[in-house]
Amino acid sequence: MELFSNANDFLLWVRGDAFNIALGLFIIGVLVRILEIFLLGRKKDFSEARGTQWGPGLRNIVSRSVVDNGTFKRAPFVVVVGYIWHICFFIVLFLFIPHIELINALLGIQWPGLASQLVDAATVVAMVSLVAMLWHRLTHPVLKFLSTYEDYVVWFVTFLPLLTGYMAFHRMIDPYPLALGLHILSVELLMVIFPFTKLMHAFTLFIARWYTGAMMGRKGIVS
């Protein structure tokens, strides 16, 4: 805090000049790494199609996001899980009033939100949820010869946003506008890696899905 006179300066910083940071720098990341994809450069297929490519490329996109029966045998703990905490995640993210109000202030839409409470323990859910999935991936021996430096860094800045956030909420951190500055400074981090890493996923989940969908489409094959 050397840097900033009292948690009041630190708190307009943050939510000043390293927010915009934060934001050109995720808003330019995943521009770049969607256009990656989409330049990489295909040869064309010459061959005849045999049926159409945006239907069954739309259909890929929500059949994919059913987990099927032999993927739930092979991994139930991780398909559960998983699955709670995208669901509270997308609580907590897009359902809490102050949130919606950052949204509405960035982009002029809003929508109804959650009572704090609901929010409040989604956001506990969802730390559990992370730290089951930590230990599921620190104690199985496949994953963790698997797991990767990046794993546990998307691990780590994912959970901290979660855990300020929830700490601010309580008002554990005081000043509390310290607190409030440290939550978004955490969600900035988040941000910047975020283009960088498994994080990407968010985006290039359904693209991937798509173009699956579509050139199985075009080759007569149901997916």
Given for the second form:
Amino acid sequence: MELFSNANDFLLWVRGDAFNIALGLFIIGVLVRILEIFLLGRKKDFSEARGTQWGPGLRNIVSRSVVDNGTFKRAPFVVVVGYIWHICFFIVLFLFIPHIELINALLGIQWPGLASQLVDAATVVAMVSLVAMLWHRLTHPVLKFLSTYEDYVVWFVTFLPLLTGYMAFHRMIDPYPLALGLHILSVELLMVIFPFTKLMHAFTLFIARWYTGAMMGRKGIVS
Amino acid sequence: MNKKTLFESLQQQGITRRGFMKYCTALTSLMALPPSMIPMVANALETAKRPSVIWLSFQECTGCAESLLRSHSPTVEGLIFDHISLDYQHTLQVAAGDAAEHAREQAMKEHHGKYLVVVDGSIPLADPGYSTIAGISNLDMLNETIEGAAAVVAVGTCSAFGGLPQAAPNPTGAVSVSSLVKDKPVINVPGCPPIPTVITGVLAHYLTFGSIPELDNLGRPKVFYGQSIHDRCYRRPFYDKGLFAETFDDEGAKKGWCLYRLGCKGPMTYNACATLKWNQQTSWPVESGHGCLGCSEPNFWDAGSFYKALSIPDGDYAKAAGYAVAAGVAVGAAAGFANQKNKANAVSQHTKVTVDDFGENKDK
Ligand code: SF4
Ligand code: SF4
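Coords for the form predicted together with its partner chain, given the form predicted on its own:
The next block holds the full complex; its first chain is the one shown before.
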């Protein structure tokens, strides 16, 4: 590795220039995608409104997180594992102290964290659920047919930070600066790919749910 | 020079056989060897000749030599240091100028192929004039001295990795010993300064076994640098429980909680502070309430603030984010308006399908 004279050099680059580049691309990408959606605008609706938009829109953002019976009956695996995955992922991302420190440095907000053993357990569950979902995708004939190249790329870049983070925490890669560097680099990869793939759902879901709720609210339908 | 064995010179100082064995026991455990090795260590020391050591000081602050001098007799470090033959060390020796250089040349000639060279400080390559001794540039003196050396010990982070002189913008073009010495074994003993026991421990290993200890991928002896500060830190249970001091004088700090949030670099630092401690095992930095700076690692001066958590990026991310927001808004707006125009164009150029488009009329 002539690019970096040692693991610390690598870690320095990953924490310095590489992070700035990744953060820059992430922000640009997300802004472009969201502005594109908003600037496309909505057609003027000439019908008389039967109800308000904001209340139902906001309510819909929350209420759509509750599983409806029909969906559950049709795809219990996706619902259950999907829930487990997202909860564990949020625990790992937002309740691990070093992550909170990072968020605090970037945004100036912080909250209490969890003991690292709990975060560690959540990491394992998150990884297992991701693997289970990949297995489901590969064995379910319809799902497999519908899967594109992008789906596998997204799975991979989401799995990598968990794996490298787990390995760094347990010091399975020697020396540690290399382990930490690989973890941060894998997150940077995720940040760069994020705006241009389905991962954008983390942002667009709010827009989509609000819009659905608002439309229904306007028509006077309870969403 | 002194031809007495170590045991003989200890005897001369009135140290008994019992004292000597005690010393061997301490030494054995210092080198992280099993107790069954004590007789072997004793035997080696009884017959070992005091090796000649030439100590070269280049771009350094004398902190490393000071650290070594803080070793107190009759501790291991004191004994060892009394019993190597330090033939040249321009801070400590009485002779100066030509006489001093003469001592160095003589030691080199007499012990050709057998002497140890200890280096503290980095070597300036930008201009040899930045650091000279008796009119000889550091680079020339290093090359000349290591020619007949058995091994080179780079003591301190400056000589092991470039250290402070090499920190950005590195005005003197400072480099480490290992980047210059390729044909001799180089043992890196980094630290700013290194723990005195570690310096003497490495010398002791050489004295006992006549060979260099096993090294990690940065050339550091694994016995002392094999584990990270974090792995051996007594505050580690607090880290695992998520209990952190947030300022240097809050409740957490008083209760001895983990210093990660205050910038402790223990997780990425390989050194023996947490086990060997400092000042005759009185305490060590983390124990006295300050996070580890990472002083035994390359580039530690350039690795961002000492008081920022390790997980925080150290570039100017606020600036990067600012530019990105501006660029994102500009590109997003441009793309949005282009899309709107596209849409408008599509609407205006939309031609309606008529019956003429179908059937027989199609190609007419
Ligand atoms: S004080 Fe530093 S070395 Fe000790 S557990 Fe906390 S982070 Fe690790
Ligand atoms: S605690 Fe860290 S910074 Fe302090 S002396 Fe030890 S390795 Fe160096």
